[in-house]
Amino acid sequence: MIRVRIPATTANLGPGFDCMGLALDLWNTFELHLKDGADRFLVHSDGEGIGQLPPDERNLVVQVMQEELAHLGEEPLRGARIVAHNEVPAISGLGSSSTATLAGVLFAHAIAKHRHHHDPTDLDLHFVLDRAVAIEGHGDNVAPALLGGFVVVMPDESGVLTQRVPHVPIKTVVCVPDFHFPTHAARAALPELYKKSDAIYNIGRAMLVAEALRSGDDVMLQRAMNDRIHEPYRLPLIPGGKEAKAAALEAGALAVALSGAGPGIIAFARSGYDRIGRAMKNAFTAAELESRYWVLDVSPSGTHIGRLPV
């Protein structure tokens, strides 16, 4: 019926906690195949997470799709086949679960369109984004995944405020250690209250990071991409995390931050990408963790939606 291709994302970008994200050129693809009379869900996954992701109705894509159908006032599906090709590593800080959430929302809206004899690929992306942000609780992954590029996003009482900000192209190096650090654990590490000075520190630097990416001001990016809201509480929980961040800077990175909630570390650079990646990898090795790194462009395009061949 429908295929969606959704990019990885990196969220927060240092000080922009829960409100800034970038789409990256690494993709998960999901296909929804409907068949009359299907009475169970079969989810076939290959690539990243193979053998680990639920192959049935427990899969996050199916759960979100069924819940969203109910939200739309539609009858749930009794069964379907979903095929997922995953390039985005799971529990990495690169928005893998957000691609699944977004796929589930998109599939539900496509099914509703199909049932009412409309083009299932002609979707209201503003409505889709509102719903995906409501499900995730924050939009710093799903917004750039849907829209592409650099996005500032904030939910409010009337929906979602979002702005796609033009930016000068820049490459990133993302190093992901083999360390189980799920988002709920990363959020549990954060305090309930912050000092006013820390809030001011982050607000100002988030604005400067946005301007640095927009204008290509590398000096500003170097000085601004620091955080007092989440990284001081999360980095110490990731073996080798602090050392990997320092190693990337020493190897020539312009700026370095946790990718999302971690455990991945993202470095922004103009050259020496493999040197930076190896430096982070060596830091994790010294902490007795295996790791991998990717050299990734920022993706100017977000989710691709298309029909499957009949």
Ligand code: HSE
Contents of the next structure:
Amino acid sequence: MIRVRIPATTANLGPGFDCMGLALDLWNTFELHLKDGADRFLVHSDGEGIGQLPPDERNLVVQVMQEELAHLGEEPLRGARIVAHNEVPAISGLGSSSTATLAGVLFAHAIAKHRHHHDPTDLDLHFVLDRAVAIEGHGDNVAPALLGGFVVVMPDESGVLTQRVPHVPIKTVVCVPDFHFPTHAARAALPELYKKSDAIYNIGRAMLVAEALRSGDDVMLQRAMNDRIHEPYRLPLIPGGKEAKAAALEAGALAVALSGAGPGIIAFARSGYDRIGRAMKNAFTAAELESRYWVLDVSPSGTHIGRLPV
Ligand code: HSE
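I would like to compare: after the form predicted alone, may I see the structure of the form predicted in complex with L-homoserine (HSE)?
Now the full complex is given, and it begins with the chain already shown.
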């Protein structure tokens, strides 16, 4: 019935914990076919995470879709076939589970439209975003995944506050070690309370990172992309993480941060992408971890929504 193509994202961008994210040019595609498998769910996944993702109703896309149908006051689906093609590595810090959450919300809203004889692709994206942020608990992956580009996002009592910030083109190198560091563990590592000086340190730098990306002020980006809210607590838990960050800077990256909750490390650069990628990889190898790296553009476009015959 519907196909959604959703980009990878990198959240936080150093000091913008839970509030800033970028869409990256690496994509997961999900198709919902209503007619096939009407009495059960079949989820066929290929690409990244193959063999690890549940092929049935335990799949995150199905779970979110069913919960969202209930939220919309709609009957749950009894079955469907979902086809997923994944380019985004799982548990990497590149928002792969956010692509599944967003797909589940989009599918639920599309089904509701279809049942009420409306075009299933004609969705209220503000409503979709509010719901995806509510389900995920923070918007810095789902908002750029939906809207594309560089997004500042804050949950608010009256809906999500979000702003797409124009930015100059910039490339990223993301190195992901083969280390199990799921977001819930990475969030559990953070303190409940912070010192006022750490909050001030981050508020100012988050604004400066946004402005540096907007204006292309690389010197400012270099100086501002530092954090005291999450990286000091998370990086030491990732073997080779601190060393990979230092190695990327040494190899010529402008600025380097933990990508989302990690374990991936993201470097912003103007040249020498493979040199930076190899430097990060070597640091993880020295910590006895396999790793892979990707050289990625920021994606100006977010989720593509297309109609399938049935
Ligand atoms: N802002 C979130 C975190 C992103 O750092 O926990 C998770 O991808």
